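The data below hold one chain only, encoded as structure tokens and taken in the form predicted on its own.
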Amino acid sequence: MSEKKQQVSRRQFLNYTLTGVGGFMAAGMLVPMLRMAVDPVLQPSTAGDYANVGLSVDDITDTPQRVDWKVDQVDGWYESKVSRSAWVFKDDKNEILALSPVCTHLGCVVSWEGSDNYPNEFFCPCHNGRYEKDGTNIPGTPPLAPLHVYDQKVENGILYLGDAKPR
């Protein structure tokens, strides 16, 4: 048995070296891009958080009143304050009901008693959509689903609203 060592030529050595250095350089360029794509996905979600809408429970009546508030929204690395709205009132059982003002037909904004022809109803001006006071859609009008309802909680007499969810 002969023990001959495999000689590496100068050309092979340079080829191996340049391939290794090129691989490290490519990895150095790809890792930050990969991190930028994956990192926001790994951040904890703030969905389901409740926001103080600045309304005392004692100020809520049986007539719907519009409440506006702002929430912090994070999109990747961009942080902004987003406006939200709700129609808040007490129902027949004296329970607080917070309805989304977004029409379930095409996303227009509904208003309470928005039409003289339909008093005591939520009215969508885009396609004459109508909802009962409890947010259920009136048959024969464009909306096919009731208004969404906000998750809610009361702490120290102040109303907190979460996300709007379909019924």
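Worth saying up front: this structure is predicted, and the values here are computed from it rather than measured. Residue numbers count along the first chain shown, from 1. Superpose the two forms; the largest set of C-alphas matching within 1.5 Å is the rigid core. Compared with the form predicted in complex with the partner chain:
- Annotation for residue 157: C-alpha shift under 2 angstroms between the two forms, rigid core superposed.
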Contents of the next structure:
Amino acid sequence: MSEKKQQVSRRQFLNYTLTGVGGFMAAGMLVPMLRMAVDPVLQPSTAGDYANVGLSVDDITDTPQRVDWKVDQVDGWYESKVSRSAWVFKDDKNEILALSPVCTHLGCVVSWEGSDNYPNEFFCPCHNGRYEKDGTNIPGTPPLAPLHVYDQKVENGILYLGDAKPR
Amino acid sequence: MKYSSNHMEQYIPAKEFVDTIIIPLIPFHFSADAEMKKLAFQAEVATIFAGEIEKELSGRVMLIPPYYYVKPLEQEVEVKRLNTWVQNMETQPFTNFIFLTFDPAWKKCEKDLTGNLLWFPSIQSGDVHASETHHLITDQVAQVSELIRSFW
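Return the form predicted in complex with the partner chain of this protein as a structure block, the form predicted on its own having already been given.
The complete assembly is shown below, putting the previous chain first.
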């Protein structure tokens, strides 16, 4: 009589319980493994991060202005804040251009109209390197490559700059 | 450029473009508790200061390891030793030697040094990471770079 009433037999009950617990244990082991396998995909990439440089798009004119900002950088032993700068202006096509101020010759800091003798050019004080306004190096001066250009994007009217890339 | 292996790699093929040596002169001593903190702070500022100047003009200057000496300055000994440093560096095509210091004692033996001594009144105390110190240094660096350019 008890057999009729018992809808789940002892054997079945044990089977269910063991399957359930076993399943949990297997899942507990597999999930971290899976997570580890796909982990590199989930990591936010630090390269190509954009930083707010504190400049509103409305304030950008066709005269280059210098902006300075800081980014976090992990550099071997140190994690530090590194300062970066750019010369930002609107070019002939009214597009925003952000040039790196690092001279492509030996790495000095160039400035817009840095010499009175060369108006409307970027000038490097170290070896009189010169660049056109669009960053093109002027032949006959030491630099052999144009100034690097920052990746940029505009969000809510604020300029964000990424990494400087050679052209 | 700095005295590091990757900068040396860059320096050797571009020697003729790098004609200026920057040598920070940094004092230290452990004989009086009262001054130790101040001197350590000045040493920190001097290191940052020299580093920032190097960043600004990196294509034409070489920042070498600082010259440390025990305070008070023993003029004769230190000047002689410093000049042997310069002699050694003259084996490369360097023509300008610039000494940066916060210690006014060097002013008295300036004429015996092979090179230009630039003395600055130091920030006496504070925090090197504070933004005021940061602004102060940035401002000074801009002016000193201007001065160094006038030697070229």
